[in-house]
Amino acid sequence: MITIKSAPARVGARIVGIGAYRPTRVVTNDEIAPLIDSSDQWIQQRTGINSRRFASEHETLEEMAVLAATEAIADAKIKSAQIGVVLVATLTNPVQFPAVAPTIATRLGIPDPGAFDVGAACAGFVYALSTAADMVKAGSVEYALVIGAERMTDVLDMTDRGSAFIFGDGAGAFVVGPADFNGFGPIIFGSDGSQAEAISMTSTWFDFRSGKVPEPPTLRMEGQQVFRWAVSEMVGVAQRAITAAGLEPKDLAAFIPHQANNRITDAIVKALDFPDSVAIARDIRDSGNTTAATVPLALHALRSEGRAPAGAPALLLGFGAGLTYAAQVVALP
């Protein structure tokens, strides 16, 4: 048998820097409610959302990602040249190809990195983060940049009562680097393609190009189906990730779930019986659901509020279209 030489593995990896970008335009429920025959009260009761951010024309997906990543790199106190790979979790890249990661890397001044997009929707950032951590621990790269960025307004029908009030735009980024301890627990991930229609597009681009449908495809979501799935399945996924990290719910400093719906978060928190000492991320109130960007944006908000102590364990949980999910305990930066 031939022995293949590998890069020297490292003891561990950890998140060493975070950044975020939120569009300047704040959109209240009162602005959206008339378009869907609803009200501010109905939207808040249903989701916990008070407002969200909508990107302007100049706040492109790429621009938001670059700004979030610039803050994360500065927070990590490293040079762009030290980054060996760039992963961008997104489902709203306005072109099917090329991936947006290489152009973001070039704009950041990162020389010749590995660069690719990750398309796992709301779970995409946790998937990408785990991949980056494994690359760093394996010695493949010194530092990895992970970005979650979305312009959900590009794929919304603002008259659709099932989705128009839920989503927003934004970007968040983490830098992962080497550490003398393990800052990542095992990832627990999976999917259920039998429920792919629960969050999907109204048609294909081929249908639109051929004239079978008059309008470009937009997002559609079966809200009750997704709610039931998330409440029934994500409690077990979260518990498995905590157990895999050798911890109990009471040992966590923070719980940072995908910001899909405050009622889903409430159900998971209640089922796992988190004590008051565990900070619960609720960035959805002012950001809406930014899909692949919710987890990094929510952690950024928690740290800004002084509720994310450095080095303490936190549970990240992403779930959504696919249907896909991913959970992992990490050491807070």
Ligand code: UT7
Given for the second form:
Amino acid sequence: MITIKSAPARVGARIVGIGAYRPTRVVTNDEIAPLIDSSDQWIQQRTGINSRRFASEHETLEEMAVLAATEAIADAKIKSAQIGVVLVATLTNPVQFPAVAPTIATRLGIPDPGAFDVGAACAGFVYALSTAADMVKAGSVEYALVIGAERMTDVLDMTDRGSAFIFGDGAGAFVVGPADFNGFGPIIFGSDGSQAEAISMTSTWFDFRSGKVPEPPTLRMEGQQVFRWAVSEMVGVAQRAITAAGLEPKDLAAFIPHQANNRITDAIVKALDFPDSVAIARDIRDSGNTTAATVPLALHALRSEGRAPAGAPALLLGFGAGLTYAAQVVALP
Ligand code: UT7
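Could you present the same protein in the form predicted together with the named molecule, rather than the form predicted alone shown above?
Following is the full complex, with the preceding chain placed first.
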């Protein structure tokens, strides 16, 4: 039997820097409501959203990702050249291939990194983060850059009453690096492909190209079905991630769930009985649901408000199309 040498594993990995980019254009509920026979009051009461950002033409997916990542790299106080891998969680890359990660890496001046996109929708950032953490811990790379970026407006139908008011655009990024302690609890993830239709596209691109459908595909969501699934399943997922990290809900400094709906967040917060000492991310209020970008944007907002103490444990939770979910306790940067 031959021995295959492995890279020397590290003691631990942790998040060492974060960044965010929010498009400049603020879009209020009042701007969207007339398109879908809705109202500011209904949208606020049913979701917690006051406004969201919509990207302008020059705020491309790539551009937003580069700007968020530039801040994260500066925050980490490292040089781009130290990054060995770039992971981009997104479902709005405007082309099916190539992945957007290599172009972003090149624009950031990272020489020859591993670079790939992660397609797990609203859970994508947490999937990508745990993958990056494992790569750093295993010694595969020294630093990993993880980006969640979306231009949801590219796939929205602004006349669809079930989704037009929920989504927004933006990008967030984390840098993961080596640490002399363990900054990541076990990842708890899973999927349920039997509910793939719950959040999907109105048709395939091939149906559009062959003329079977007259319009290009747009996002479509069975809101109630996803809501019920999230409320009934995500409490257990969150609890499992906390327990797997050897902690209890009261030990956390912050809970940063996917920003899908404040009522889903409320249900999880109530079921886990978080004390007031746990900061709850509510970035949905001003950002809407930015799919793979919600978790890094929400942590960025929490830290700007002084509610994310460095080194303290926080629970990240992503869930959405697939259906997919992922939860992990991390040490705050
Ligand atoms: O990021 C991926 C994960 N996504 C999610 O987790 C989303 C989960 N789902 C949701 O957040 C919610 O289901 C929505 C916010 C999408 C919808 O809220 P809801 O409370 O489930 O609304 P509903 O579909 O049950 O509709 C309730 C009422 C209905 O009227 P009646 O039958 O009670 O008279 C709808 O016709 O609200 C009406 N309605 C609306 N009214 C104004 C539905 N959509 C709208 C609208 N504006 N846009």
